[in-house]
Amino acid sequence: MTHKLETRDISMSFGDRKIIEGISIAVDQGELVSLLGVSGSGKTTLFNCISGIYRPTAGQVILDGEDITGTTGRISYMLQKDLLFPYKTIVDNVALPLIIRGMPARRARERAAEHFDEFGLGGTEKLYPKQLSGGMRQRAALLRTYLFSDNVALLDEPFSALDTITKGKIHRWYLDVMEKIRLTTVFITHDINEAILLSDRIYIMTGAPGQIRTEIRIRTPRGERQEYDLTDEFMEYKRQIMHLLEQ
């Protein structure tokens, strides 16, 4: 079976020190996977690797069946900070990466917008980042990686800057539109809640260099957890991961 993305054994070292060791991952179509460990264990290195920022000291990144190695361009990467920039309207910067790939401005805005519903931000197309709630601009952020590449998005921390009430807001829109969108994606995350509730599974990275220790795979599908925290299972699954990490 081809897997729409694969890490192979990868490792990275800098000088004498190595950051990540043997990664081996597969996500495939539709999938939201997460990574879920400590600070310093190595996950935005792996990220830098599998986006092409970094090419690994060892192992190979395969996409679709084909080797692409420290090769940019190929997967969109959306990190902590929506990075908008403030002088453009919210459908411009939307549209920049297909104006980039040489798209007219004008049909990339028109492509740009067409989304805009589906990411529940119609109506904002031509308001300004600071006139945005924090939610909203990270809504704007994933639409801006989804038109970057709908291949495979790695989510850096996305939400880790909203407040406790709009981050459960916006994981709730989020399900619903990784439902509708079925972009594959890898999520790098310290919030145990937030893992649980957005993955089909987790995968626990943990050590210096920084190893994959264990997969676990969430039982309820991503559509039927509505209050999903307030359930056993969820207590379970969070008790499991909790004791991972101490250890």
Given for the second form:
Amino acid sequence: MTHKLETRDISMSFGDRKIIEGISIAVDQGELVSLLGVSGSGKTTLFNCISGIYRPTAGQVILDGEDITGTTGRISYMLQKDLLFPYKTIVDNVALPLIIRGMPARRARERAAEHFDEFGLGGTEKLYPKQLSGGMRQRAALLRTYLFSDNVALLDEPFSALDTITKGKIHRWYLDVMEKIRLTTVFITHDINEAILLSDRIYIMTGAPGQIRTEIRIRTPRGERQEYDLTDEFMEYKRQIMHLLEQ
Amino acid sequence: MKRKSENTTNNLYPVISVLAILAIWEGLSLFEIVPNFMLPSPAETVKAFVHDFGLLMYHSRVTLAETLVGTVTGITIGFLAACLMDRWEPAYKAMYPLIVLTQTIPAVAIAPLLVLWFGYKMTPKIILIVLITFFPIAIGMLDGFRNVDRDGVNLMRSMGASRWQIFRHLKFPSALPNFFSGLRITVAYAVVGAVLAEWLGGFAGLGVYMTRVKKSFAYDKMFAVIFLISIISLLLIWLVNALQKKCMPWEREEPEAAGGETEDS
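Now that the form predicted alone has been shown, please provide the structure of the form predicted in complex with the partner chain.
Below: every chain and molecule of the assembly, starting with the one above.
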């Protein structure tokens, strides 16, 4: 069967410096997959290759069976910072990918506004990013990512800038909204708890150059993870991952 | 409420200092500590202003027209130069040092040359203002373009944005604050530049009026026109501020005024 998104043996070097080597991952329709690894293992570089910002030195990116290596505009990408432009209102920020694709501004705004309630952003349309809290800004950035493409989304440490309490809340929200919109996502994190809590599968990335060390599938389905982080199963995964990362 | 009264107090300080200076000045001429023909009193200055009001307005119109045409032309050229230097690296390398070099030549030094070359009409004044305006706009906007957030560019590229779209949605709005701070400096200098060029030769304008009243030793009128030039500069700066507020509405908003933490929805 064909996967939704696949990378085949992707390597990337800058000059003599090899950042990632032979990365092959596969993501199926509707899956939430995370890339877990320490800083400097080349996770962001891999994302830049998948999104087409970089052309990898070797390997291919396959989307729905089609080779899209080095092509931008096919996979949505949410970078580490929320990157909402301070001079655009939230609705204009969110509608940006539609406008870039050539949709007239008014229609783009209307289409974007339709999703505000679903993402818990109702009433913020006319505000500017600095008027929103960190958690709300992250939601807006995620909605923008979703509007860009409901295909596959790459999220680069989407929640790392938030404080612990906000993070807990937004994790629950994230699982809820993903249940509704069924977006296939790959997200980068260096937070082990976050990875276990939010994903169907985890790729562990280690080393320099970065390589995929192993893959872990989380048994409990996403829908049944209330207070999951307090269970023995969760602890068992955590111990296993910590062990892998320390080697 | 508290903030408002604080504001009023803050505004009070400059008003008091200006009034104090005016009082001292009035005293100096009233008690003839400085001879009256050399330093006219504020009251006499006002009188001269009212008396020559029509004439002053006529000359102001000319100076303002020069300032406007010069500034708009300067902005246009500066903006285009900034775009060119941003788009094309060789242009940046070739032009940047030249542009900086032109700024080391004082306006006072080139103004007489411009008058000699281009005559007594509006042309030399406009050219001088263009030279004054060009630099802060070009350099300010170029810095804005070049210091744009790399991640923002990457995000837009990942969306498949064209160069033009990146410029329109990211680079241009990011450079707007630089543009306005450049413009604020520029408009005040532009008026001075126009007056300076008129001084050196012309048929109309506040600079011409100045040379005429100077020759007739009409110090009261001299003071009147000096104040008028200050007022015009202040008005122009105020206009730029108003324009900035209009063009950059996001600057006005208070952070986290609304929305707040509604994470539990």
